[in-house]
Amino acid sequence: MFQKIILHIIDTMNEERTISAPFHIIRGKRSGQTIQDVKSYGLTKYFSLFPRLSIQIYDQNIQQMIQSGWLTINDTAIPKITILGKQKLKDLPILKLNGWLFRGNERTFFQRLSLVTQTLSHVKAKSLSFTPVQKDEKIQIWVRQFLKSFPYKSDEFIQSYYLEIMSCLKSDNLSDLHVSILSHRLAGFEVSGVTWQQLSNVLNEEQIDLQIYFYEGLHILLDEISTNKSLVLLPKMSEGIKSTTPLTDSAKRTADLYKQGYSFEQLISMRQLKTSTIEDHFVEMALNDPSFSIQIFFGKEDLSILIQQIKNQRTKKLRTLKEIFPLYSYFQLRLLLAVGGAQIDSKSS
């Protein structure tokens, strides 16, 4: 399935980008281009989906779907899905992750989750000596802030958090892979989490397939913690999971200071970034602020107008819409790229 990923992505792309570009799409890059390749060209489900995927699993995984017939890659790192390819992406499911809306976090509330469990599982054996299963010390400190804000030594705590953990995960939005997956990665008192290899083997599935089933998971569970009104420990253990602004933070701050009032030029001097760095900033909120005007960057022209030429050629090429309108900058046309995108997506929702 993650190479039927890698296959979507490229197709989505249609012949317009690198080799590269689903890596740093998988990756979670926050480079101006990959986000507006994400946003573009609707790919956010998988933004960040592995953040720490190794180039050299990537090339593994390209170079097996070369042999496999799926795809090629010309002399200028553009590839191209084959007629099997296409054929194989017919079997690739719909997916439910949302990797823009959590950007890797949702790896954290897991964490969070197991130790929580583990913790309390000790507790209700009257076990309190254990490895915690979670090494990280700022997990650590968050679950013992979390637990000694309750009563969690006693009967009823550890029924109420056992209880909204088993009405989530009851979820119809969940398939009984995902809860088998979530359930054999959790440690308790003389239960030790299963290992990726170990349900591999058991799954018969390969490691990072069941990985990405597991975020699946994570996602949709998270979502149901955000919906059902009827929890009360989840929802403060998944606090801070979800990214509550669709700006990369560096974006942020530059966004914050530009509704102040502060000018391009000036926002380039006070942040002492890049021009380009900034540009990538006033792209970002071109995306994903539907209320944000690129005018003041095109004078008195009827943006209107400019937006559909640059739909009308279908491509989101810069270089090839640079010849066709020669005389815009390239960040004028991501500008509009960005703008035009936003519509398309708007209506279409």
Second form
Amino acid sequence: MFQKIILHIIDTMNEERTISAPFHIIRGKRSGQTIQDVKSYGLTKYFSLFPRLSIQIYDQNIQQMIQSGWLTINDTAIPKITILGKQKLKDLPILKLNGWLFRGNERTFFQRLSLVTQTLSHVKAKSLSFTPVQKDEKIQIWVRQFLKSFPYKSDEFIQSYYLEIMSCLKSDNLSDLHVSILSHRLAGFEVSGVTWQQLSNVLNEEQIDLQIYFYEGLHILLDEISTNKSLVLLPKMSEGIKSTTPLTDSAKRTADLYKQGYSFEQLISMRQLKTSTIEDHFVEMALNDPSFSIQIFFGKEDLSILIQQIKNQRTKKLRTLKEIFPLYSYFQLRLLLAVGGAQIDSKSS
Amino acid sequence: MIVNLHKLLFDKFGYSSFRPGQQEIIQSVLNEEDVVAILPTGMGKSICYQLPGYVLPHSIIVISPLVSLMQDQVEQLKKMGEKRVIAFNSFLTPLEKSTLVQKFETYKFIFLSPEMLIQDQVKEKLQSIPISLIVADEAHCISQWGYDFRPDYLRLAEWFNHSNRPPILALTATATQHVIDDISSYLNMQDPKYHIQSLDRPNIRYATVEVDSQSKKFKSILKQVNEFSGPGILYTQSRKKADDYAQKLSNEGIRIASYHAGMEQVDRMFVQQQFMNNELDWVCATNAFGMGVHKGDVRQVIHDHIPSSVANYAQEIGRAGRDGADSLSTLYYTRDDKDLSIFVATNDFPDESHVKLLDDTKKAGLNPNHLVSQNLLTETQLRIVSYWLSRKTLGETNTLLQKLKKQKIEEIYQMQEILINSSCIRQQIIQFFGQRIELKPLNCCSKCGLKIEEIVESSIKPSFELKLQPWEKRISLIFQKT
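Could you switch over to the form predicted in complex with its partner chain, since the one displayed so far is the form predicted on its own?
And the full complex, kicking off with our chain again.
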């Protein structure tokens, strides 16, 4: 399934991006180009699916797909999907991933969940000396503070935590596979966790596919937590997990200054960044903020006509657009694409 | 200072008696003497500074060269309810470091990795706060004759070179004269007390088996694991091999999982949990496994290769039989295995080209860390070469590195020699650490005569096989709702 996700991204990009573009999306690279790609091609669900994916593993998968005859790559590094690849793409399930919203933070949520669960399980068993499964000090501190804000040693508290978990995992949106993976990745008193290798052996699925289902399950779970009004503890545990600002941190700073009234040129010197970087930030603002106006970069021109003309070209490749609209700068074209090109996430095939 | 040590031992640690040597070492520490303490691996070294921590008034600094070991010790202390403990190592961000350094005196136990010793902020802080004791753990790393030389460790001596420094406790499981001399002289010890225990572990019996091919080796290991009971650890050389063995042996119905640094941290914890809970009989591991696994009833350790040194071998087999009951260590090897071990041990070792590369980079005023990010040097290579280049000339560095590399190869030959000659394995291992043994146990080793069936029990087929539970049942189990 992992390879088919790459294939889906390649297919959607329609021979307009190089083979490294899917890599950056899957890693969740916070660059103007990648953010523009996920937005304009409707690939937000895959953003940051594997933030620590190594280039070696990615290359291995690409090579395997080439050998299987699913895709070809031309000498300008642009991948093209084959007919066989198209067919393979049909088995890719529609995943309810929401990478853009969580950006890898769902892992932090699960770390909290896992350590709170392990701790309460041991408290319940009156066996307070145990080795935490989560070694990350930041997670440990968070969990300690969270638990200390409640009477966490009381049976009532543990019971209500248990009931919240049960009620969330019962959600109709989660499949049997989701809850099976999620519950076996939790551990407690005399209940050992199950490794990916072991899950893979028992369920007869690739480890990486199980991990994709796991992240999908977490995205669904987090969605459930934010909409289920009867929950108290789990919403607190998912605080700060959803990205509240869709901008990269650096673009956020530029945007804040821009809102205070500084001009484009002033921002370049204030932020001591290259012009192209500030341009990236503006494109990001255009992509994410519906109230952001790009008019100041176009004088008195009628933008709605211009945007429609761009759309009619049915391409998002800047070089092609530049040839058709030579009077506009790349920056202007990117702004137009950002405002006019954003589309709803495409489904597979 | 009159303290009831036995009461403290029981109250704080839950033990009713000291292990051999512990009480004498603790007494010397409390008398503010410099101490070199030699104890066999895994036999309660940490009590020797943990207990004094509850008697002495100020902070205790523990220099710990292995991050995994450090983290394990910190976890052990936390598990016992000690909150004033901190691990200060390269995993912290600069901000975390400077925040934590400011609060050093609020901690009872401060664990430092040797690299942290060269940081100015750490040095300044440590020289300004009251310290009751400095512990040099794995102190053989201070000696270039030790098997795991860590140059940064030497900085410790450079700092506490003044007369009113706190006393030092050096702990190691190496008793060779060379290393002991280096420890006491590099650390400027004042008339140190030596507490030397027998490094022999009589309940561990040694078997070495030469086989003539890798496939024979696998078959023999499979046979042994099938016939004789665990819990056991199967040590191998690479991540891939660990996964392979685990897969093949679990296909044969053995409850085994692999364990190596390439796995997610949580997965490694899960393997540990399963091993501790006796849901696994075997763990197939690289040398990443062992630290943090405090399982007393490990009955077998098997090696499928020639370890990189006698010291590492002793460390790994030392994980068997900590409960004192009979345990078996078996090493399978072929005549060619030494070549692979030499490759593994020297593959990452810097040579002349690396020295020249770093020298050029430094002379050009460039940041040497780029060499690592460009994959021109590994971190280990950079660490070793930078240390020597900042102290010695290019030529001297090259000579020295050649010598060290030769030594690494020599160590493998030493290990191989123990396997292939006809002398007692136990005697040879103990001799390596600078001791002799007087009394050998029955069934001492495969050279002296060993009946395996008298040492380990025959294996019983597991009644349990890994099955996933319905999720509701699993969550209920976690919260004991049955």
